[in-house]
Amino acid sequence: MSISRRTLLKLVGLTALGVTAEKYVSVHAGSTSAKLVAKAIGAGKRLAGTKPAQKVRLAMVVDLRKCVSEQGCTKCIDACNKAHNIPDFGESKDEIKWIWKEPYQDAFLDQENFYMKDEFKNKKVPVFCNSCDNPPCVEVCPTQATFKRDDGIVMIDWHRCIGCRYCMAACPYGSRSFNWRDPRPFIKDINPDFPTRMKGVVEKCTWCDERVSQGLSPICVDVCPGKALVFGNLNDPGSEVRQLLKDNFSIRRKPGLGTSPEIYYLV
């Protein structure tokens, strides 16, 4: 069944008016045009009543009060290194790091003060890639090898990385490492379930995206003996990360830069 162009335009205009369109339906009940308008009104009401799906934004919370009590513990680092085939070159200048520890006053330069808690003074704290909400590394990558997933995790496609290191220069957290040498001979026990890298590419922590895709937490979260690491959906008001941030004071690394880092530290 076809209708004229004039009738179609009339229907569109009437539908946009809402109440007027409903009045038109009642006056012209039974006509073809009235049926079409009624159908359009019903579709519009259904669409208006549909709530958009909530977007997932993954984040991590690190409870430094628990972490610093376990000084010398490197279980999160060791587990990460083993799971992701991170090489050990034996030299700091070539070091590849996904998770590492820095003195509190160096990790939080803008938070350090003379009267800070004694438990944090001269203590080392874990630092990672922050999977920033506004990642500068993504903006400067010429090949789009670095990109942000819909859930917020900042990734690296090692096959597309050309080794220009623009992302390393853009990252204000030092979260990226460059393979100056072939890393494969320097991996003690290769994990066959995770890809190895090659000389000339950048790498970093990806929050165990391979585990997250299976509904699991990053391995560092699972192995932490003090349960200092918590991972979850920041956009879910009922998630553990949201509850921790609601009930505790937290800080982030260099928040003033506008990168919106998504690792929160409880102090």
The other form holds:
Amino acid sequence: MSISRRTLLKLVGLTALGVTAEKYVSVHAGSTSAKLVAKAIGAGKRLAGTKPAQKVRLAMVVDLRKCVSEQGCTKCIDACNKAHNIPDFGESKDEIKWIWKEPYQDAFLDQENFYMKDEFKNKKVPVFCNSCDNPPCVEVCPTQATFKRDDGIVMIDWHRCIGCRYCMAACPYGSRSFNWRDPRPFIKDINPDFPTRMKGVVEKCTWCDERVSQGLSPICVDVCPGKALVFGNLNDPGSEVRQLLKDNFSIRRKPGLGTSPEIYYLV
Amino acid sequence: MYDSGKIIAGLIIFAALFTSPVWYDVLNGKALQRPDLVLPSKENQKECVAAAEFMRRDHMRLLNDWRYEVVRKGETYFSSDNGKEYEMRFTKTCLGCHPNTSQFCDQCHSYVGVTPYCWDCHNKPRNLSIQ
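What's the form predicted in complex with its partner chain like, now that we've got the form predicted on its own?
All chains and molecules follow, beginning with the one already shown.
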């Protein structure tokens, strides 16, 4: 079959028109179909372009007046280490830490104060991952292994971690540790229900995401003998954390950096 | 053709060396064996989390889904087509029914030559010390 020049030009014109129309239609239909998809997967708010009013923003309150870590209490640390298979290498160079203690002055560097209550001078402050509301680690992670859950927990997906350690450089609290060695041989009593980690990945406290997903509190909160740790939803005005923050003076670690840490210390 | 004798002899030696791994296994009686699976026998473990047909082909996809749901979406339960709910836990759920990985997972995996790296982190059940 041969096409005359005239027919060819007509066809080209029609095709160009068709392509433009298709683009136009799909751009405008795109938003509706995206909405339908969003509805189907229950994520309407997220895809609609506006930031949804966050329903849950989990936070932790640490009542330092009740915490007796200076007397050698390590219940929260021990329970966490056991639940999460944290190795003990017996030296600090390769140490893996999820919860650990810092002297008051080190934990709150910007609170420099030579004269203070004796009680606080010798205080060992339990510190965790702050699950910042504006987490720098999430910003720098090249594989989205570290991300913020809808409830505010800064999570780490070990399956995606490539061990580049950008997050460690970005975290101003030193909350992250790198596995320089295979941790398995250094875990005394392996809890089979929680995976260990392997050489070459970064890890940190995840506020017991595996328990929180099931409606439980983090294990440190549950085992604290003095009930010094309180966990809850900051966006619920009736929650215990909100009440505590309303009735007491609280400080946070390095708030000036703009990371918006979500652990509040009562002093 | 010059030196055809040498060339043909060389080719035969080459072919013998090249296929020697196969001969080695055949002569040692280690020829490839079909996977021999030990399936769960307990009364309450008669069904897998999905149809056996599906699991045989797509268990790695299912595991990938579970991991995505748990780690990234914070979900906990998987509702199966058989009407039951299963906790999406690798060690607790899968290995709860298939505890002896060397008589199950590894059978197929060594047959097809895949070595999932999951065990670098995920634990085998405590009661079997086959870490």
